[in-house]
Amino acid sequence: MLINLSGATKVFCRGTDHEVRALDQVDLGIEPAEMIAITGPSGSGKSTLLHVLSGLEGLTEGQYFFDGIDFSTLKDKDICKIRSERIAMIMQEFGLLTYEDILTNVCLPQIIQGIYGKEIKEKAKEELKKVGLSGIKKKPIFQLSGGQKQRVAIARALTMDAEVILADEPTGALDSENTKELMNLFQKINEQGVTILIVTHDPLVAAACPKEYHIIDGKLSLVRSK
């Protein structure tokens, strides 16, 4: 199993009048190459779940194993290494550098790690071709549409050879046609063996995923599995 949460609980402001139980005894197992939707109302714990899976947040109680590795035993630098090499996050606000060009943004993780070179640049160009942006790779981010920005974020995930893509409301700023195109792209990526977990409010996005979970008040339940 690639991802395994057992009794995962995340409490903010514990022991105060403002205590929030964002995750409450969550059990979740994800096999390699699964494509999963997480649905639920605002404030239900969806984004917290993604942050735990990416290592951005630790658990208050319970366990999180990634590919057999217990995250609670890792130092911050080790978690950062896993996140930079194996787990890609695609945020609703894209997480792109507005005034840099597309190619630079796609290669940003490797630039930060100090491993950027010709091989990375060529791979980035290949991935931009897959998402339909190869002809405008020198265009600055601020000149792109919402759909194009999401494609840049996906190309970045593919360039880093991420095993897992965690997408937080990736279609939130897109119209129905761009949403459909983006989900088709996610499905193609998933068919290549990449595990994808999508947090979404959109029932059409959820329906495009073979497995769907619902979270409310921090409690996770399986809705369906094809």
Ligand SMILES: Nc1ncnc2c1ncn2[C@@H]1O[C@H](COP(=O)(O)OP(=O)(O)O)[C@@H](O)[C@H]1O
Given for the second form:
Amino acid sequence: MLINLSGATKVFCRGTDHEVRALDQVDLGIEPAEMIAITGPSGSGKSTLLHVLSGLEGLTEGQYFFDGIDFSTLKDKDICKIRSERIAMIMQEFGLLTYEDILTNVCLPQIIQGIYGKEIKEKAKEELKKVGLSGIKKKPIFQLSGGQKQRVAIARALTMDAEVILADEPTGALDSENTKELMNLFQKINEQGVTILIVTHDPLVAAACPKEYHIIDGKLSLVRSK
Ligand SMILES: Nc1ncnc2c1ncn2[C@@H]1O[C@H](COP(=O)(O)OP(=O)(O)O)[C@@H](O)[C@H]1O
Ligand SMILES: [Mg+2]
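Can you give me the structure for the form predicted together with the ligand, which would complement the form predicted alone we have just seen?
Below is the entire complex, every chain and molecule, led by the chain shown above.
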């Protein structure tokens, strides 16, 4: 099993008036190459779940194993290494450098991984071709539409050749045409063996995933599995 959460609980502001159980006894097992949607209302714990899976947040209780590795036993720098090599995260706000151009943004993960030389740009250009942005790679991010920014974020994630892509509401800023295109792209990537988790409000996006979970008040349950 690639991802295994058991009894995973995340409490914010413990012992205060603002205490929140963002994740409450979550059990979740994910095999390699699955494609999963996670739906749920605002504030239900969706982003927290992705942050835990990427190692950005630790658990208050319970366990998280990634490919058999217990994350609670790792040092921060080891978690960072796994995150930079094996887990790509597409953030809700894209996490792009607004005043840099597309190509520079897409090159970043490889630079962080310590790769040198012209292969960085070659890889970035290859992924920009897949998302249809080759023609405008020198444009700064602030001049792009929501859909274009989303595709930059995806191209950047693809340069990592990660085993897992965690996408937080990736179609939130897209119209239905762009949503369809993006889901086709995710399906193609998934067919190549990449595990994909998509947090979404959109029933069409969820329907395009073979498996769907729902989360309410931090409690996760399986909706369907094709
Ligand atoms: N860093 C934080 N500190 C305190 N509370 C947080 C933090 N992150 C999330 N929360 C709370 O945890 C709950 C779940 O948040 P989140 O996972 O962002 O929900 P969703 O992504 O489903 O909208 C919310 O009540 C939110 O306010
Ligand atoms: Mg969220």
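A quick note: this is a predicted structure, and the numbers were derived from the prediction, not measured. In this text, rigid core is short for the largest set of C-alphas that superpose within 1.5 Å between two forms. Residue numbers count along the first chain shown, from 1.
After superposing the rigid core, the Cα of Q110 is displaced by 2 Å or more between the two forms.
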